[in-house]
Each structure stands twice: as structure tokens, then as C-alpha cells.
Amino acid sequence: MATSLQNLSSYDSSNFIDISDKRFGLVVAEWNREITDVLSAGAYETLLKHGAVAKNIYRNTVPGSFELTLGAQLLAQHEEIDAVICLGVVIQGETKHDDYINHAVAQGITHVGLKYNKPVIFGLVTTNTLEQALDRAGGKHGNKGVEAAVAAIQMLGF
């Protein structure tokens, strides 16, 4: 979580496992694409930086953050996929839709990970404003996509 004390892109990689033979599925929401593309690039580049092979990283898009759960399940069901990283953005609007979407996505992603016994990572940026979302997509708080990729690597080594 980004705070004034922790940047999303800061991490210790000293205990990372070798991921050169691991396969990753990225599920990226198209809604708020100007942000999710940055999250996706951060995750992709982080995986490559730590040894993943480009041909073993599969990027798929879904219409919005609500659909991340089904996208994650469709990837996680394949034995050859070792970890799934879900990336999306939900910005609070005039209604409470964000509460419902955030809750459903968090529960759904958790369920998929437990069902398939593999890391399914919650890379959802949930903010009150567009500015806060941009701050978490390569801005002053780092990149949530980097954090999500790091979480996937760490969980594969668990």
C-alpha cells in the first residue's frame, strides 16, 4: 500500500527465487487505460528485470476491473500458468459503485487463488481521485504494477 512511508516501487529482491522457467498471466482492465497501461508496463518490466522470459508472460485485457476476476480464473485454470497478476483502477465517483466493485474484485481474486492454489495478485488501484491514481501509476507513490509483480515473485517462492 502506498503511503508517505512506503513507495510501491521500492522492494528488496534479495530473497527472490529464479523465475526464468515461470509463466505469468497478466489480466489488465481496459477502463482507465491511460493508467492500467502504465501498471501493466511496470509489472512486465519488473518480471523481466528479475529473470522472467518475455514469451512466458501472457497479457490479456478485460473491459473493466469488475471482469478481472473471471479473467484471472480463465488464466489460473491452466496448469502451465504459475501466477496471475490482476491490474485495474477504480476511482470513487458520485455513487457507491466503487465500494461494490472493489469488494467483489477483492473477494473474487482471493477465491481464484485459493481455488487453483497459486498466486493471484490484487493489483487494483482504489482511489478517491484521478490524481491519486496517477500517483500510484508511476507517480510520486511508485507503480502498483511493480508492487503486484514483486508480490507474485515473492509468493512463488513461498
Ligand SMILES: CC(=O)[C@@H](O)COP(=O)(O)O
Second form
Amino acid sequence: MATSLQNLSSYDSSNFIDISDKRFGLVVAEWNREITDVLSAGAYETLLKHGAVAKNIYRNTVPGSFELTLGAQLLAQHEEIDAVICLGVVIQGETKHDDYINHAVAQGITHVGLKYNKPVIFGLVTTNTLEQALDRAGGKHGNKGVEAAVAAIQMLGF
Ligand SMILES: Nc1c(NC[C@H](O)[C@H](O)[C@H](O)CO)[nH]c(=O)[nH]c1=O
Ligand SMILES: CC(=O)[C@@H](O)COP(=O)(O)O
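If the one shown is the form predicted alone, what is the structure of the form predicted together with the ligand?
The complete assembly is shown below, putting the previous chain first.
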């Protein structure tokens, strides 16, 4: 499979805009916190690496990924927030609960971005196994938090 050969977090920053005056909301799910903390750190450090200022990054947690949509809306509604990054890890269980969460969050944060006309980034790790999630949170397939921060920066330059 193509993924197995890739670090999914590699990117070209040559066209990034100046983000020193941009304000970012980070919404992080507490479910699977040992992994979402890695995603959050990846996103935070990537924003700082490319010029964001720490005081302009507003980090909030929500209980689980299903609550990312409301968390994103509560941040995106503020005019001074330029972009929102949503981070969570949903690992398949015995039932279809993960499907309902994943689809709700994908649809929900899409709606928030369109409603407030600003980037609301889907940084949800949706895996079948814990190992797959770990591989995408600082493992062999990179860090989904890094990818989400990069997407936010790129969209601000749209
Ligand atoms: N199983 C996972 C959940 N479940 C909790 C939901 O996200 C939600 O908080 C609950 O249904 C109450 O509304 N959340 C994750 O982020 N990851 C999971 O694997
Ligand atoms: C993915 C989840 O929602 C987690 O709670 C596992 O759910 P279940 O095993 O009940 O499908």
C-alpha cells in the first residue's frame, strides 16, 4: 500500500506566508490523550517553527473527538481567530461507534469552516488499530498534528 512507504508529514514551506500576526485555535480531544498530546505538540511546534507567536496560539481541550466540532465553533466565532486546528484520535472498537464519530466530525468541522469563512483543519487520526495511530503521531508515518498545522498555514495563504 502506498502509505506504507511514506512519511505523510513531509512538506514544502517555501511559499508559506508570514504568520507572525496570525492567531490560531488548537482544539485537542482528551480521548487517547497519550497520542493527542503528541499531535498537539507537533502542531504547536510547527506553527512556532514557521513564525507564529506563542501568545497567539490558543489551546483548548474537549472530552472526545465528537466534541471537536463545538470546540472549533466556539473558537472560530471570534473574529480575531484566523484558523482553527482540530486534533483527535479515533481508534476502531467493537462497534460502528468510530464511524459515527469520524463522519460527524468531518461534516461538522467542514460546516464550521464554511460558516465562518476561515480554515478549520481536520486533524483527526482515524485508525483501525493503536499501532496505526502511533505510527501517525510521531512514528514512521509522521505526525498528523504537523500536517494539520501546515494545512492551516497554507490555507491562510490562499
Ligand atoms: N472512542 C473514542 C471516542 N469516544 C468519545 C466521543 O468522542 C465522545 O466524547 C462521546 O461519544 C461523548 O459525546 N473519542 C475519541 O476521541 N476517540 C475514540 O477512540
Ligand atoms: C471508537 C470508540 O468510540 C470507542 O469508544 C470504542 O467503541 P466500541 O468498542 O464500543 O465500538
